[in-house]
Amino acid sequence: MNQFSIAIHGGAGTILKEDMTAELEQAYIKGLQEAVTAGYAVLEEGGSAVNAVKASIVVLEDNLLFNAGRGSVFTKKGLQEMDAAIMDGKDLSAGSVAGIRNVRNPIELATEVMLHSNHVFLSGKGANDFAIKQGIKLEPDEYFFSQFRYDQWKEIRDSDNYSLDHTHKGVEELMKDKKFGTVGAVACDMHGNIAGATSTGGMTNKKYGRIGDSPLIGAGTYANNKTCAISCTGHGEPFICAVAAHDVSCLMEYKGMSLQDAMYEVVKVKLVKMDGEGGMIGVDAKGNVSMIFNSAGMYRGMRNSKGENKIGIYND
């Protein structure tokens, strides 16, 4: 039996211990552990890597602390527009959605796209229409409302500024206090199949229907049994231009690098040269896990069948 493992992230950026209350820190740790536990339970019962990553992300999407699903940030128009992607490393099938509204769990819709649409990527109204056709659970706008996200948006809605995720500070600190609130999961099941998935509410005050790296296969999300499964979090534009997730796979496939070395090369070397702040989680088909970031912190967690269970926030 193959070693099985799961890793998750809940965003990266300027996450400093001195800015965190003890209560908030415990809430993040609890939320991360619940997501790890949900995905691991699927693997432990012999379930697939795809179902494991979906289970973990549903937990994170339902948690107001994370910028995905229920906790998604406000756009320029004062709405939530969500993106998500999932990929199965066994056969390279994938599903993505972008600019969707009122979908309780975007990762479930991305999975339906992968399995039942004959397409890879659906966006906007068409994606929402498909959600209705497939019976995906919808919620009213009020479900996605949280006061601190609203207050954050109110600070900058009359400007051309945008915020890369939640901050409790004034507008003058928004760009200094960067947190990229994407959530993601990668898993290797006991059959050696791997999968990756990512979900996000994007940037606060984003305009023009902006889409980041999260739903883009190869940029923010990728999985291939021959190499790795990757989920990224960070300032999406550099990750898109770097094709960051697929680049890790290429370094493993064509240069023979290990998961850890390939991720280090992309996150700590390539992205740094492009001012690409953030990080990624990865797993290979042997169940090895790596979690690497070049920012001050990354909400993260992992568990494997060897008995390791780790939750982290800061750069320690």
Second form
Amino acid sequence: MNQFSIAIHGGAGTILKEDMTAELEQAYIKGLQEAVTAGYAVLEEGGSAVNAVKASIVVLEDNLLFNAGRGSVFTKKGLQEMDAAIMDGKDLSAGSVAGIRNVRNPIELATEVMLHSNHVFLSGKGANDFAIKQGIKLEPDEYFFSQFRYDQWKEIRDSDNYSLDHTHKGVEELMKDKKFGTVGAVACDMHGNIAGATSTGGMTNKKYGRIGDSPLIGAGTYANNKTCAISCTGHGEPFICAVAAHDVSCLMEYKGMSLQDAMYEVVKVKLVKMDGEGGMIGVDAKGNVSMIFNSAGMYRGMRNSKGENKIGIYND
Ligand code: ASP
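Here we have the form predicted on its own; I need the corresponding form predicted together with ligand ASP.
Up next: the whole complex, starting with the chain shown before.
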């Protein structure tokens, strides 16, 4: 039996202990632990890596604290438009959705795209039509609303700025005090198959149908049994230009690098040169896990069949 493992993230950015209350910190730790536990339970029962990452992401999407599903950020027009992707490293099949509304769990829809459409990437109204056809659960706008995100959006909605996640500060501070709240999961199951998934509301005050790296296969999400499964979080634009997730896979495949070294090269060297603030989580088909970020913090957690079980927030 292969070593099995799951890793998750709930976003990266300027996450500092001094900005956190004890209650909020506990709420984040609880939310992260619940997501790790949900994914690990699937793996422990012999379930697939795909089902494990989906289970973890659903828990994070349902949690108001994270910028995905319920609690997603608001666009310039005051709407919540979500993106998600999932990839199966066993056969390189993938499903993505972008700019979708009112879908309770965007990762469920991305999985439906992967399994039951003849396509990889659906967007906007078409993706919503597909959700209805497949019987995916929808919710009214109120379900996704959080006062916290709404207040955050109100502070910058009259400007041309967009922000990278939760804070109550003014525009200038918003732009320098960046936080990201996207969620992601990667897993390796007991059969040695790996998968990766990411889900996000994107960036506060985004406009013109802006889409980040999260739903883009190869940029924010990637999985290949030969190399690694990766889920990214951070400032989407540089991650797209760096084709960040796939670059880790390439460094492993063509240069023979380990998961840890390849992720270090992309996050701590290449992305830094491109002002690409953020991080990523990864697994390989032996069940090794790595979680690396170049920002002040990253909400993260992991558990494996060797008995390791860790939750982290800050750079420690
Ligand atoms: N990468 C996401 C995006 O650019 C944001 C995030 O990770 O929080 O849409």
